[in-house]
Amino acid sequence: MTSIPTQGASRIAFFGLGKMGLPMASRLVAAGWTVTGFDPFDGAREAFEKAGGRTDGAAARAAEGASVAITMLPDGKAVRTLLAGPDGIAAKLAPGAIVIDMSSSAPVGTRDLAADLAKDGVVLIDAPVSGGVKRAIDGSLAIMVGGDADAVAAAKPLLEAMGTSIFSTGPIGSGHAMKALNNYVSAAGLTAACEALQVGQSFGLDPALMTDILNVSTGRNNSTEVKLKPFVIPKSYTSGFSMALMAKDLRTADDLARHQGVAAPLSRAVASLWTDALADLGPTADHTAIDAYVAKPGKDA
């Protein structure tokens, strides 16, 4: 199996410069490594070049050779496409070449996939993330990472220049099941502290305060802690996070409880409401907006 290459070897290439993939890129550049990032938007391109990295106009160029290929994209699927599909880039890179999927996929889906990319000596660990643009931005998220034992070992000083939480979650899709079972625990989280805040504030309790003692209280959660008092009570709604990806999530999540043959009734509600929201709501609404959708008349969740 091929080793992670030492800072400054130009064999990473970098697939999906969005909101989280930049800063993400971007940590491996200020890290020492020099990384070829692909996107097909120009301005995502031109800013991870400002952020002292090389772009390709074209997957398989960036593609070509590289040891180590890094998947930040909207979903399971993508990623598939990309690495195995018609036109997929897996050929393109070197002889027993790692891909990092930090992706939020389909658990199931990359079991298979990475059973897909074996055939042609390439290895597949998944490696979601959690924390926000904001710790992707200083380095600071949390990973999860699933796959064979050496290259997770291997993958780790790229992980770490990521993130400061790096978590070895057992074998391949474990991570990919941990980030969505976290996101439905994070939407769920959300979704209730929005309902409390509307019925307190329907019987004269300030919003503001009630997160003040929901937060010293046994009610704490990340929303309560990170979200209330920014994005909710103001109804600014602008996390940064898109309700549609959270939705996706949260499906994700429902969709193993089914496979594993587990009940997971509120998985079941939560994935419902969400997918409602998005419908209502379109696939430009923050995360956050689930305050404006449950507040709405006639919205039981």
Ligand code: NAD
The other form holds:
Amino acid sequence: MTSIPTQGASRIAFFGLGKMGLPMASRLVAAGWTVTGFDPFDGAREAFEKAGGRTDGAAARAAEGASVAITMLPDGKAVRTLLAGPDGIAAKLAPGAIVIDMSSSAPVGTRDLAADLAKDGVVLIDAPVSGGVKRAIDGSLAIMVGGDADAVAAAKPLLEAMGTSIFSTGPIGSGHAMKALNNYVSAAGLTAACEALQVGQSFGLDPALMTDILNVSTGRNNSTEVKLKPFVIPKSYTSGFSMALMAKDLRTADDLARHQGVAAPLSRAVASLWTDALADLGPTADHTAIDAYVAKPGKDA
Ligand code: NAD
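Next block, the form predicted in complex with this ligand, ref. the form predicted alone:
After this comes the whole thing, all chains and molecules, with the earlier chain placed first.
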């Protein structure tokens, strides 16, 4: 049975202290665990130190002897490079260590990585999250967990410090599959809502009134409830979740559909639309800026 350290033991390494990783790792510190964080960006490590975390400027040293490593990186390729690349840190972890990949990674790649890490006695589980920066800060994330049941049970106390809705989804990779499919549904809802607002406004409808009506009608979705008024209607586009990461998730969902032999034509169309939007708006765009893209003349979105 795999076990994890109790609060106070300095055996947890956390990789990726970005918009999500910083508040998630900070919640572990607040819950009593001693966490060593690593991020190549100096400012991220400084912010984690301010939250009470320890840091190390070298990934390998942060990993040394840890019995749990948590990754919150841009994608599964970054996770593989960190763990199993030429300078992979998996070999530095304690024997029988658990790696919890909380990034939104591609599920088939996660399955392959788990098999590779198992050769070194390291157990990988996937535990991606939903809820965004706000829910990362208040510890109310939804977390979907795939992998070996003993390792998932052992990781649960850590996950409970970061989320309130924790689901076991099945074998390794199933959490990442669920996450990509969730984001496909979420992006489709956001795209539809933005298009509806643009068309309605051009016909003289008030976008705030439209949002109120959608939210008590059958067109309601997460984006109409929590994204239109704060980020889309004022055109601030500051949700904290980048368009690049959402486009990556949509390609992951589409790749999964192809891998499984499911036609999924809307998933394909949404992935393609968001890939084009990212190319047009650039890597710094927030995902809510899809609103600006669908409004551009000549787009057949
Ligand atoms: P982010 O770009 O803010 O953070 C990623 C961090 O990883 C950066 O600070 C980067 O410097 C760091 N990093 C890159 N390579 C590293 C390495 N080898 N070792 C350690 N750190 C490394 O991204 P984010 O918004 O925090 O998203 C992280 C993950 O969470 C992504 O997979 C994303 O799809 C997912 N996610 C994001 C949100 C959101 O609202 N932002 C919500 C749910 C899931």
